[in-house]
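Here we start with a single chain on its own, the form predicted alone, put down as structure tokens.
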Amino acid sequence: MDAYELITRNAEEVVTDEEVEELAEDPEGKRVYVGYEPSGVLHIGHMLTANKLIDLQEAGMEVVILLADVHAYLNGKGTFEEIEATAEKMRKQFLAYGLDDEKTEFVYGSDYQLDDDYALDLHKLELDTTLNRAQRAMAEIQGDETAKVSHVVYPLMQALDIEYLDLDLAVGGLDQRKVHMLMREELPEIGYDARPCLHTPILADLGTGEGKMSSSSGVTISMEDSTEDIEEKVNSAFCPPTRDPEGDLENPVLEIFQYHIFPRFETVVVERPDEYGGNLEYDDYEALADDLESGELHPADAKGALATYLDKLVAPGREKLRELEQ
């Protein structure tokens, strides 16, 4: 697999293809980042972008993880002391999950976002960006929450972070697309270069195959889950034996195989009793998906294998949490 294929593997969108192709010609030492608001234990959504960061490290790029403590504060996630404690747990879990310690730089937003130069550039963005444009880039407001001024400033800071972290590439879930587009539009207006972006998919709800998987509104898998927790959640997951003919529903079991398991394991073995045909071995995602649709692979057997391999991914982070609690 060449550098471009590795960089763009399992990406939902590349903005722009030409810019990323140019990066892929000489990826060594190029800086790429994902920003995470320290709000809890790592879950499968974080791990999806972490898989992409591992790909980028293998391609030779340097990874920057922004532990966005100021963003979390603006989002009402606690005091700086509380947020910092959560961020430190997340840092250790990322390394336990498989990121290379020597190629991963962790940065707190408060390391630079409170400096005078950053504040002045943020004010420049505020002057240049219409309220309507900033609102379009805002995160969705949950429930009955009322939008605050901080919610509008938040995406402007995300855009500015990409300049201040001296990045060559920005990575995020597809839900970050609107922020990245704001960055590409507005950074040149204050004298900085726009950067290319990679967007990873959003996984479907584990129980229904509808909407998106979310730790706040449904069942998800996190690095604090026990082996039994993972087995229970996966066994109850939505996994129809055929594709949805209307195209309205996704299969979250297949999505997790595609975006989490096959990028991290060369071979996936589905264990079955001899009377049911014996074990199946897969070297790629498409073969497993085809067998599930044809009926060769039963959904229950697919779920059993998924729980086993997910547990292998989660186990190091789970152990790290135990060490922190002792």
Second form
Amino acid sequence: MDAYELITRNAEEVVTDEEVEELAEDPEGKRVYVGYEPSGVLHIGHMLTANKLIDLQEAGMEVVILLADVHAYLNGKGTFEEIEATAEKMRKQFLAYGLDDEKTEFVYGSDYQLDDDYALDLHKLELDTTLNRAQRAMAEIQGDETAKVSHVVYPLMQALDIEYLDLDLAVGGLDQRKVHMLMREELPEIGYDARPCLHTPILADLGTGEGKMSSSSGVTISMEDSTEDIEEKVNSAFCPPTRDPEGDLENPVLEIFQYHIFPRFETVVVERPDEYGGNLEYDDYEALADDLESGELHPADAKGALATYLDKLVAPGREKLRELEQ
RNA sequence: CCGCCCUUAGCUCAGACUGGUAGAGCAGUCGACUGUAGAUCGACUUGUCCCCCGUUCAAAUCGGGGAGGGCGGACCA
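For comparison with the form predicted alone, please write out the form predicted in complex with the RNA.
Below: every chain and molecule of the assembly, starting with the one above.
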């Protein structure tokens, strides 16, 4: 797999393709980031962007993880002390998950976001951005809450972070799209370069297969889950024997194979009783999805394998959490 | 500062006028059927009715006070 392919695989959107192609020509030492509001426990959504970061490290890039404590504060997630504690837990789980300690730089937002020059640049952005625009950028992150002033400052800081962390590429879920577009428009207005960005998809709800509605309600897999929890959640997942379920629905089991399992494992072995034809082995996602579609692979067997591999991904983080509690 | 509206199950809300031990839809849980899930049947669960004080035999409901949330306040029409 060449660098460009590795950098862009499984991305839902690349902005712009030309700019990323240029990065891919010499990825060594280029800086990329994802910003996370600290939460004590890593979940499957964090893991999805982390997978992309691992790809980028493999391509030779330097990864910056922003532990966005100030953002969390602005989003009403608690006191700084509380946020700090969860951020540290989060950092350790990312390392346990498989990010390279040598090539990963963890930065707290509060390390630089309270400096004078940052604050002045932020005000410059405020002066240049309409309330309406900032609020729209924030809508996905904010949910149903009534907008506070802190909520409109939030995306402006995200834009500014990309300059202050000296990045070459910004990564995020598709829910970050409007924030990144704001960044691309506004950074040049205050004299900085717009950066390219890369968006991972938002996977469908595991329980219902309903897509595109970011985080919120449904079943989620996290580092807190025991092996049994994972088996149970995966077993109760929506999984018709097809790649394209009726209507707007997606097949979340296939999605997890595509975005979480195959990027991290060379081969996937589906254990199957002789009664149903014995074990199956796959080297890539397409082969597995084809077999599910054709009926060669039964959803129940696919789920068994999915739970096994998901558990392998979660196990180190789960272990780390256990250590931290002692 | 002033005015109006809202607060009841996890969610959206009914019930308040006319006091009598709290309801619906969705969600959730459990069975049946499928070698998964869903769909479909069948059953089940769910409460600080925002808080305090008062009236009353009895308050989600009436009265007073408070909290939280939403919307509004010029001119023009």
